[in-house]
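There is one chain below, alone, in C-alpha cells, taken in the form predicted on its own.
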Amino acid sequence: MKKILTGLKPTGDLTLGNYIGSIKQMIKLQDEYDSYIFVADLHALTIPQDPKELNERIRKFIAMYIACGIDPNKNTIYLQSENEFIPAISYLLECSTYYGEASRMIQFKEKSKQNANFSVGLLTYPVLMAADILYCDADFVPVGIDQKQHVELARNIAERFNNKYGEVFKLPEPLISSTGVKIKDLKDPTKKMSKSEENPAGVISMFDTKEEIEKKILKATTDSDNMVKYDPENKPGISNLLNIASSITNTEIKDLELKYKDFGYGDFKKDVASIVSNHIAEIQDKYNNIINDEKLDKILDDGIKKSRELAKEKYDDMKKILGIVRFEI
C-alpha cells in the first residue's frame, strides 16, 4: 500500500474551511493509503507562540481531527516534536540545501518582509518539512496548489542527496485534489476562510457554539437579487453557502439549486445555518468525549513509537553514507 503523509500546524482555530477542504479529504484517503498524520508543533515555533495556548491547542487539534472522522486504526498519528530524529535528519538535509532554494519559499518571503528580525527557523522550516516527508518514505503528500513547492523542494533535496551519496530517499509526489472545495470567508467571499483571519465574523470555528455559527451565517455577505443560484463569479456569497451545504449534506449543487429555487435569502440562510450548526454540534459531542480520554495519549504513544523507529533507521542510514559514524579499528 502506498504511503501518504499529512501535517497540521497547531496555530489558530480549526475552521469549517479546514474541515471541508482538508479533513474530509483525509478521511477518504485513509482508506486508500498507509496514512501518517502528524502535529507540526515545531513548525509553529517559526513565529512567537504563547506556550500555554500552543500546548492546549495541540491536544485540541488531535481530538478534533479524530472527532471529525480521522480513524486512529487507519492512521499513524504523532507529535513532530516527540521524534528527535526528524530535526537531526533536517540538519543533515540542510547541508544539501542551497540558501537560494530556502529563501524562495512562499512563507519565508512573506513573513521575512513583515519582520526584518526573522528567525533562522523561518528560513530553514522548509527543510524540516522535507525531513517530515522523507524520513518515512512517503509516496504522496496532499497539498493545495500554493503548497506544491514544499513537496518539490523535498524532491530536489532528496534527489541531490541520492545522486551525491547513493539511494537513500524515495522521491515524494504532491497529491493535489481536483475535487476539493475551497470554503470562502463569510464576510468577504472573494478570499478563503482562514484560521488566521483577523475578522472572526467571517470565519466559522469548529469550536463555535450553535448560536455563534447560526449568527455568522445569517449575517453572511450575499447580493441583492434574492436568487439562490450557483455563480461564483457574480454571486460569490451565495455560491459559498451552497458549497458549504453541498459538502456537509453530500448533495449536488444542482439539486440544492432546485431545492431552494423558491427560497428568499433569509430562509435559505436559516436552512444552511441549521445544517451547519447541527453537524458541527454532533462533531463537538464526539470531541468532548475524546479530549480528556486517556486513549488519546495511547494513540500518540503508538504513533510516535512507529514514527521514531522509521526515523532512526533513516538517520542511521544517512550517517553511515555520510561517514559520520564511530570509526572501526
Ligand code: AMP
Second form
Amino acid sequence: MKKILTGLKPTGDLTLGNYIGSIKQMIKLQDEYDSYIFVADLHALTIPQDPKELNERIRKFIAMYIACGIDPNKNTIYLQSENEFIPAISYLLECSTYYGEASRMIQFKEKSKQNANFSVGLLTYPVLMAADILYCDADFVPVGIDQKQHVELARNIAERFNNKYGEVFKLPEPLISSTGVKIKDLKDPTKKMSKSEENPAGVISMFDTKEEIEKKILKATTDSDNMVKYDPENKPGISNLLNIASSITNTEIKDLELKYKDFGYGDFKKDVASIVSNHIAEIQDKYNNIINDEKLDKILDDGIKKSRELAKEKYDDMKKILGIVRFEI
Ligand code: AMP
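Alongside the form predicted on its own that was just displayed, please also present the structure of the form predicted together with the named molecule.
The next block holds the full complex; its first chain is the one shown before.
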C-alpha cells in the first residue's frame, strides 16, 4: 500500500472550508493509502504564537479531525514535536540544502516581506517539512497548490542526498486534488473562507454553535434574482451555498437545483442552514466525547511510537552514511 502524509498546522480555528476542502478528502484517502497524519506543532512556531492558545489547539485539532471521520485504525496519528528525530533529520538535510533554493521559496519570500524581523525558522521550515516527509518514506503528500513547491524541494533534497551518499530516501510526489471545491466566505463569496479572516460573519467555524451557524447562513450574501441556480460567476453566493449543501449531503449540484427549483432564497437558506448546523452539531457531539477521553492519548501514544521507530531508523542510516558515528564505517 502506498503511503501518504498530511501535516496539520494548529493555527486558527478549523473552518467549514477546511472540513469540506481538506478533511473530507483525507477521509476518502484513508481507505486507499497507508496514511500518516501529524499535528505540525513545530511548524506553527515559525510565526509567534501564544503558548496557551497553541497548547489548547493541538488537542482540539486532533479530536476534531477524529470527530469528522479520520479513523485512528486507518491512520498513524501523532504530534510532530514528540518525535525528536525529525528535527535531527531536518538538520542533516539542511546541510544538503542550498541557501539559494530555500530563500527562493515563494512562501518565504512573501512572509519575510510582511515582517522585517522574521525568524530563521521561516527560512528553514520547508527543510523541516522535507524531514517530515522523507523520514517515513511517504509516496504522496496531498497539498494545495501553495505547498507544491515545498514537496518539490523535499524531492530535490532527497535526490541530491541519494546521488551523493547512496539510496536513503524515497522520492515523494505532491498529490494535488483536482476536484477539491473551494468554499467561499459567506459575506464576500468572491474570496475563500479562511480561518484568518477578521470578519467572523463570513466564516463558519467547526466550533460554532447551531444558532451561530444558522444565523451566518441566513445572512449570507446573495444576488437578488431569487433563482437557485449554480452559476459561480454571476451567482457566487448561491453557488457557494449549493457547493456546501452538495458536499455535506453527498448530492450532485444538478439534483439540488431540481430540489430547490421552486424555493425562494429565504427558504433555500433556511434549508441549507439546517443541513449544515445539524451536520456540524453531530460532529461536535463526537468531538465532546473524544476531547477528554484517555483514548485520544492512546491514539497519540501508538502513533508516536511507530513514528519514532521509523524516524530513528532513518536517522541512524543517515548518520552512518554521513560518517558521524563512533565506529568505523
Ligand atoms: P489552511 O486552513 O489555509 O491552512 O488550509 C488547510 C487545508 O484546508 C488546505 O488543504 C486547504 O486547501 C483547505 N482549505 C482551507 N480553506 C478552504 C476553503 N475555504 N475551501 C476549501 N478548502 C479549504
